[in-house]
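Presented as structure tokens, the chain that follows is alone, the form predicted alone.
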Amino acid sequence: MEKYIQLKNETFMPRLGMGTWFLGENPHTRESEKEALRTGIEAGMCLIDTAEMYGDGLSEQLIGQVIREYHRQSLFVVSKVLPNNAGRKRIKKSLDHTLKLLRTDYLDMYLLHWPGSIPLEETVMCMEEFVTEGKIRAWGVSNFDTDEMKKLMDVPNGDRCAVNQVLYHLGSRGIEYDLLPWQEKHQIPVMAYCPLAQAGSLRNDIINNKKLMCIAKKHGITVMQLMLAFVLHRESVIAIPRSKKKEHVLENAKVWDITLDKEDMEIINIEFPAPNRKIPLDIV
């Protein structure tokens, strides 16, 4: 598998990285979950995704205090505005606030969190000069459905898109039927969060399959490296995992080492086949 991916500005995006939803946001661990970051960090795992949204800034700040530790031109950090603030009068203050807490002077990404009710044309402008002015790389995208893509396209500048950042892991593979194929065509990754399923029954059907024990078994891996490696198998996929433990990073870093065959593949297929139907967008 490619570590990277060429973005539309010849960027090269990592793959794999980590996500940091809820972490920051207890005092107790704090520090766990910052030894969980370097780790993830020392181990390739470069690309770190947030946003202003998680923990109302603590997310970030935590970051923060871990990526000023390295040099910042061998990160890839992402971060996301919310729609309320993706217009003129508030979204240069949401990016200063963002890159004061992540102690950087520029994003590699800056990321929509969902659709609207600012116009795209306001916050595509917006981003457009972020870019100019080298506060950001580049931009993109989350939470948007095909037809939401489309009306984006449609906007000046908005195939400027390098990313949609959209749930989708084995148990959720709405968007294979539409959107993943559209992006595709149009050299847009989608960027996979909660790639091994949120908790609750659906994560437990899934690493309770004994079809997907035995897969596992067969590559001495867990059920949980599977389904990373199910969502990475797709080559205009990025996979963003989120753990507060440094053990559980090093087994997420450890999935480019796992080749899924095609027989692996036809029984992934028969247990959690994808969609034959439009699918409306899973959103956590």
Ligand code: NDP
Second form
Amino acid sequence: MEKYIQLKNETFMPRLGMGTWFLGENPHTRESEKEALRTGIEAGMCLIDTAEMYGDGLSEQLIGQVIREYHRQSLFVVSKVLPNNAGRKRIKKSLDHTLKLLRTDYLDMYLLHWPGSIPLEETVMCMEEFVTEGKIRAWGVSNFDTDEMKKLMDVPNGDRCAVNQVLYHLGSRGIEYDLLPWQEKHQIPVMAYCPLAQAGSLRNDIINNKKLMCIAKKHGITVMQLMLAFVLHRESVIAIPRSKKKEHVLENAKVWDITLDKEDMEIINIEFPAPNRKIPLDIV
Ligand code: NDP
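The structure above corresponds to the form predicted alone; please give the structure of the form predicted in complex with the named molecule next.
Every component of the complex follows; first up is the chain already shown.
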């Protein structure tokens, strides 16, 4: 599997990174969470995904304390602006605050967290200005379904959108019907969030599935690693699993060694089929 994907702006983005939702919020676990992030970076997961929304800046602050220990150019840092802040009046303040908390002077990728009421033209114009100023290297969106992506393409410079970050995991394959092929056609990679199905009943259905357990056993991996290998099997997909535990981070970083074969995919397709009709985008 390729470890990097080439973006439209010719730069390369790692295909496996670390999510950070909820990280930094509990003062008692901050140190172990920092250790988990360091472990991930040192194991090659140099893409870090955060957002101004996470812990109201606490996640960005935690990441800032860790990434200052590394060469900035060796990392790929992604953050997101809230839709209400994505207009000319507020976006600069948001980005400056994000950069301050992250202790850096640029982001590798800045995303609009979900579609909001501020005209896309305005957000795109601001994003492009940040690129020109060197404050961000690229920009993208999140939680945009196919129709919203098509509208974005109609906005001046909307086609410079580098990624769309959406929910995608083995048990939620709605994007495979239209959004994922559409993005592949337009060279806009999918950043898969919740690649481990986060929590809840669906995750239990996946991790307790006997057939998946057999595939995992065959490869000498866990079902969680199988879930990651599944999303990365598609070469236009980037995955950002989140873990506050070093041992889990190390497991996640080893996913490159796993190659799912035709037989594995056939079993997965029977147990957790992709839909054969349009399903609205799944969100958390
Ligand atoms: P994930 O699907 O990544 O699941 C996280 C859970 O999986 C945690 O409970 C973690 O527990 C557990 N876990 C991680 N690795 C392992 C492992 N190897 N073995 C067993 N358990 C494991 O959930 P998220 O919702 O956090 O999604 C990932 C990231 O995507 C977010 O952190 C965030 O950065 C982004 N995101 C973006 C959204 C958007 O709207 N754009 C929405 C939601 C998420 P433990 O810590 O104990 O390991």
